[in-house]
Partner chain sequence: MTTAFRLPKGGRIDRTKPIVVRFNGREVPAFQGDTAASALLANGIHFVGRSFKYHRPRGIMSHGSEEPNALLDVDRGGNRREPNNRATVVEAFDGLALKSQNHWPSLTFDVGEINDRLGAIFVAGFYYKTFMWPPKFWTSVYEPIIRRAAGLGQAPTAPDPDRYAQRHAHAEVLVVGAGPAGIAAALVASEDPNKRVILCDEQAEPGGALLHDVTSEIDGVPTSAWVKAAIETLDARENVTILPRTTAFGYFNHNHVALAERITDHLRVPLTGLPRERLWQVRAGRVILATGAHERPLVFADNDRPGIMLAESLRCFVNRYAVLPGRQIVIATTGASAYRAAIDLKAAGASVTVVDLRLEGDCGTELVAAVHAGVEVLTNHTVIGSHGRQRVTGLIVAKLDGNGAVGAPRVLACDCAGMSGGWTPAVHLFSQSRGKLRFDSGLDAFVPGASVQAETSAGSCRGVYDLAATIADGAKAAGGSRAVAASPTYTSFQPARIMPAPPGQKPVKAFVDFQNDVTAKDIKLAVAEGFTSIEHVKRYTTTGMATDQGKTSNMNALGLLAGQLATEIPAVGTTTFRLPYTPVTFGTFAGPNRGDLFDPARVTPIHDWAVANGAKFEDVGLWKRAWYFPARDETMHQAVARETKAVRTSAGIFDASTLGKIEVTGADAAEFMNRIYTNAWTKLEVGRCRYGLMLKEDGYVFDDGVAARLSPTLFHVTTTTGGAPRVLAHMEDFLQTEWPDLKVFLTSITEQWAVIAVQGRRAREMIAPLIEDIALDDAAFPHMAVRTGHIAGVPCRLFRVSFTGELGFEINVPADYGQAVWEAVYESGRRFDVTPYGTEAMHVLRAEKGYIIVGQETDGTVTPDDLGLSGLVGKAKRDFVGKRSLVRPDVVATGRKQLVGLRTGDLSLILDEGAQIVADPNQTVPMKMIGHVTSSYMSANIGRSIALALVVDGRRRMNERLHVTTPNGFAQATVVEPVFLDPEGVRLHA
Amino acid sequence: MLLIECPHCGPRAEIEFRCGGEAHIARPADPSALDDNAWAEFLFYRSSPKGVHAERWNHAHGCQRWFNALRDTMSDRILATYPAGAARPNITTIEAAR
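Chain shown above in sequence, structure on its own - the form predicted alone:
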């Protein structure tokens, strides 16, 4: 079982969490000005990189707060977690600390 470090509660079992998709997606300033294609692009199209990816997570069976995680999509290893609204950590700093 994977342990995920909630930035608010500490390490917990993965079954307590729900993934909410890609992190750091800016909402359109004026959604009503978007045509159907642009709105679909915002809602449905996300990057799916091979390697480190920033995702939103919810501690659904704990504090119920949202936070962000840097996850390596090749190994499924979570490299760092940080509160929602915080800046994305520098991956080279994280790897150097390991």
Contents of the next structure:
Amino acid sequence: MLLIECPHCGPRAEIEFRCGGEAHIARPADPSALDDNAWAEFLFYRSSPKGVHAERWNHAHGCQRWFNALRDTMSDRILATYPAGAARPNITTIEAAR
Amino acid sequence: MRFSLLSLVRNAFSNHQNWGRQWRQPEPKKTYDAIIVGAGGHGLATAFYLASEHGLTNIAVIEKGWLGGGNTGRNTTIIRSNYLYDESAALYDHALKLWEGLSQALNYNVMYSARGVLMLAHNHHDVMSFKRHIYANRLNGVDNEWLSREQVKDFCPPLNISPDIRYPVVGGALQRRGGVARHDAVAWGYARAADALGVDIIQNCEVTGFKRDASGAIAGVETTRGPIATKKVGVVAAGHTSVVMARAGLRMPLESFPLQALVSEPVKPVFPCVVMSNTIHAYISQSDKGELVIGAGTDQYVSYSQQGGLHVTTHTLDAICELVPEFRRMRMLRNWGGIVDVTPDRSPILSKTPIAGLYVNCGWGTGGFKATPGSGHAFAHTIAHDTPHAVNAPFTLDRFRTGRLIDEAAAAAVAH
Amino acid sequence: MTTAFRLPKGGRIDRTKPIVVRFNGREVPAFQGDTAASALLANGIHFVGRSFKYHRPRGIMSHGSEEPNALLDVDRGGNRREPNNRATVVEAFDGLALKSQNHWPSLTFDVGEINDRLGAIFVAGFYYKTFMWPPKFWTSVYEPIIRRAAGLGQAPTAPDPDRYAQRHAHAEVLVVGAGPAGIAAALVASEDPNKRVILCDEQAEPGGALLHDVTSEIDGVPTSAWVKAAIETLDARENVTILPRTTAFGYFNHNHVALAERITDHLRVPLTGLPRERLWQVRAGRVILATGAHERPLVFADNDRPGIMLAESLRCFVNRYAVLPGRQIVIATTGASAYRAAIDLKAAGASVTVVDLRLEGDCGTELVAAVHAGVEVLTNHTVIGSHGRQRVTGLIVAKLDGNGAVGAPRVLACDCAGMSGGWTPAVHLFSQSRGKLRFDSGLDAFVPGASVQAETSAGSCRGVYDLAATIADGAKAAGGSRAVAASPTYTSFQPARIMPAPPGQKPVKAFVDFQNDVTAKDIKLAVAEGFTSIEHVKRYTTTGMATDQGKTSNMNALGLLAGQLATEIPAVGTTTFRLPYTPVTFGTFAGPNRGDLFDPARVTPIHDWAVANGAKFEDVGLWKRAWYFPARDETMHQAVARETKAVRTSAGIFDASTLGKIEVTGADAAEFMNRIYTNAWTKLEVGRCRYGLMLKEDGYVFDDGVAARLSPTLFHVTTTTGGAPRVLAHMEDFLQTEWPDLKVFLTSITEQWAVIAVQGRRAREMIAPLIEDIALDDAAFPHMAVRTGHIAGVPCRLFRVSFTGELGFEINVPADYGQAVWEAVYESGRRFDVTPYGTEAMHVLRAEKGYIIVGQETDGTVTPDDLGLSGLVGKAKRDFVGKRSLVRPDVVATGRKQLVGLRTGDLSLILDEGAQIVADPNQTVPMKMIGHVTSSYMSANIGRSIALALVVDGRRRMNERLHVTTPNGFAQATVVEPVFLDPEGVRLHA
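Okay, that one was the form predicted alone. Can I see the form predicted in complex with the partner chain too?
The next block holds the full complex; its first chain is the one shown before.
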């Protein structure tokens, strides 16, 4: 079970959180302007990288706030957490997090 | 050498010195007519049917690790075909029919054991959902029958059907043709049979990139053992599909999650069939070796670590102990994880891709083992003819654009 | 009864507490402090079980949790029985009942032994090559035979009387293993009183291997005194928790370590209230692994006979339990540590011969010490076999010549034998932590390499075997130092994959994995058949897959495989170490999550009234909802008929408290509602309600419910019962991540308000006497309006809404007043014969009106238009969640299923919900299905059965006759509008 640092509450056990999948996929300002391919891309296509992954978490059994995390999907090590809306920290490799 | 009781006895007299290799360890050739990426059950089955039914024998299966080392060797081996939608029922029953003669077709005992898959209903919604499945299956020619609470108990005596438990068993849906098989034997059987037809199985060889010709079509693959030319590549990489396809520049409607399973210490026969409860998340059968084989859930995050959280396992064993309180004193022997690739509608993708000559077979989520023969059979057809077989035609990538999803999970509000 | 092999003094047993255990019915005298194994050995019993495949006689091989052979059925009384217990870790108590397993009819005469004779056929993987004809015979004939033959012991058949507990703990330092390294680590780590330290060990008492070391000294005192002093020091520190009988079995992400504590298994009568076992989930700042090492058996022909044991285990039994495992002992070894055992056994009175593969010149001081002690030593000798069937009677040994050729065999008679092939560090937990293993050729073992988590290995689990060095290593792991003087440890060994044997030795069984009966020949066969990856060899031969998980066998298997492949062990690699370290009961994982605690049950504020009034309940999500209220001996059918009629003729009262409720407040509340729901909310007047439909972004119906505008900036939103948490999460997600600019707050108020639905033409008259501050007449308070005021003196939010099609109100009152107001309303309704109704009647009533239930008419693939609700989709709205998906090609295509009503030809036939619909029942299978029944009831009000269904192009099929599956065939049904009663909605305005 992961230990996740909520940016608002500090480190808590994973069972308090809900993962919301890949982060930084902004909802299009005008969905009707998208063709079917682009809309499908937004709705369904996700990257599942081996390595650093930006993902959404919700502190569901805590402050209920959404935030983002960078996690290495090979080791499950969490490299950073940051509030929703904040820019993604410039960590693209596990080494860079050290 | 053909396998049989006779050959076994004959070899016993020669102290088993004369068994040949079940498959070769060839060096990769410079060129193949087709390459399958991934030597799991689905990939090896694809190669076998390409060779045996479509005459493509100059082909290779390329495997990053050892064959059968992914989800084929890590799953709980449940086989069934009682899916709701016509598309799914057709695909999975296609597989089930192949299972029924697979040991003989491969000359390898894969121990397909039709001991019945019993799915438990715990509430009104389950009953309605199961009946919907049962009726749909009946009209599709797939066996599936409703059992009352008492009939459930008769079929699987260890189950606790007391009305006083938190989520009492109110009935069940039974597919008698469903069952289990020996997972490793499926990979090995296909590997041996494909190898015998001339297929090169190249282990410890990772695909690192794809080569394209001027038109953008596939021209070959780059591997850790050098470039190989081919015009057709079928990616069958399960949990690693997103990673492989990214090397071809394609994003996929997939996420890869850790999935756990476990076995108990072996005991004498005590659990006669496969029992699944989607409502309380319990999946259990007993292997021929005597171990209780138990499926747990997925973790909620993308991971390639092959290790899930303890809470996922405890949740599953809570449910097992509710269904069979006697098993509280049984002991877990081994717990492991795999990586499953999950699509938005939890149905697989067996499809052409936007790149000519590149085909993908993925998205089987937590339930791919049961489809192994059918998946390989249909995918081989797709690659050989550059057009899908009837049973996999609906399972395109394009359905995510059109919205023609095949959402078994939503329809049943269940996992597979 | 004699305990002929018990020494007159010594050991850590309590001689003041004699006990008797039973083995296969026979009385076995022992002492408190014995294990099952030491009790049996004290009575000269070595032969205790049968192997998995060949049913070979097997004895006790080890003294710890790595035991592969001595698996017993243990009955502690009172249905406390389970199979497959390792005799070496079962603590004995008076009355403990032990039984051998995997034999028929008896341990000494076992029919299954035929498998051993047929061993030439039953080689690795034989079952993949046969049992294929005729095809049907696998399931019906072959498999049942194989299943009965396999499987070791009998599963428990009675419900478990014990309970299990769980505990979460945090520690700055978790030390796993209380041997010398672990104790030293804990001593140093706990010096800072602010550091919480947990020290756990699988044995009954701390000390590890020191518990059976009676000759060594540390800083001039015997090891036992050193351990005692150290534990006293630790015990005195409040920041230290010592957990004996506690196995750290799983190492998870982020230093999350699972421990299984065994609390009562060693007690004859468990104290009332004590759990049998406790699962500890420890989150540790740092984990120090001091898990020790396992001794390797030697691989030679017939190395599995009862009486052949690990050398260090002989030493343990003689020193720790004062049991002489034999009087005439031959110890075969390739290393130095076995000499300690030889010397200690000799001192205890046994005649001892050491057979050492090493040349005399390669031996160290241990050789001189042994000879000095009177032990006969044969160096440069190999073991090529053994004699005896149910007990070893001799080892066959042979001298090697200068070229390593095996000389003439001779038999050394013995009644017990030891074997020692060197040591394997227990790197299981390190490997589980995903640390990378490194092969150390000097140690001939995998040792921990780079750590991945905050973890340090110390002592012999990383190949530091010398006692003084081990203690120093433990201290260092904890960030300190501790230099001690200690007796030297004999550590060196010469790895031998398989003991040299004469060429042309006839086919033999030299066991690698004892429990699973995997022989050296099986590994050779696997390689010959092309299984060259260690994972393939493991799976094909099953080596390392028995209940001991290969603790004693893995290194020998790896070595043999490397030899077959003519390569080195590092090139072969190793298999993954899976949790648990040793088997852990399911009960420990499940803990208290059983019965009522399996899942929380949610009940409404009016639950007690429903119970008191005889309600039957149904599970809806976590909720217990009143299903129907049978009067006397009514059936459900009769009760529902009565309840539904009452609502249509007079009045009914219904507990709707489970409805999800969310307050949406803030300046942008209306805009937020606009974006979340398909329909428009901006123009909804204060004091009015509206039915809303909510989609997920994929365009499919997600939830529905009525929302009321209580002020320009306050909406009281209701959701489905099951949907409340996910709807709030969905709203929060969009609010926080997509529209953080909106000034909106969301609050779950499901638990704050009890909801009492009063439905029927008398509803207004029923509540009127209780309400003073709200005008209830139709003009002042029309359908789909909301008012705040008081009812029975309690503040309320009063909705005029209906899910029945009748005049109706939903009274929201603070939850604490729910039952009081319910009772007041009920009392007030008595003059109209108000009838409480449950969820079943509610379902029927709404179906009569064609009102959908999300999750029943919808299944996650249904659009608003499919339900005939396209009028609720705000075409003028620029955007809302799910809008874009509604114009995807397949969603706008014809041929989608649409909601319709069905009337069966047979008025009394209630179709099965989930029944499939076809146009032509005479087509061949597979049939073309065009829809399915979503809801189906007997309507007492209409006097016939009714059903709702989703049918392909259903709205174009009105009056078409279709065919619906029944258990035995098909029934005819006619497509009708999905409203069966009062289509004009007159009754709403009564």
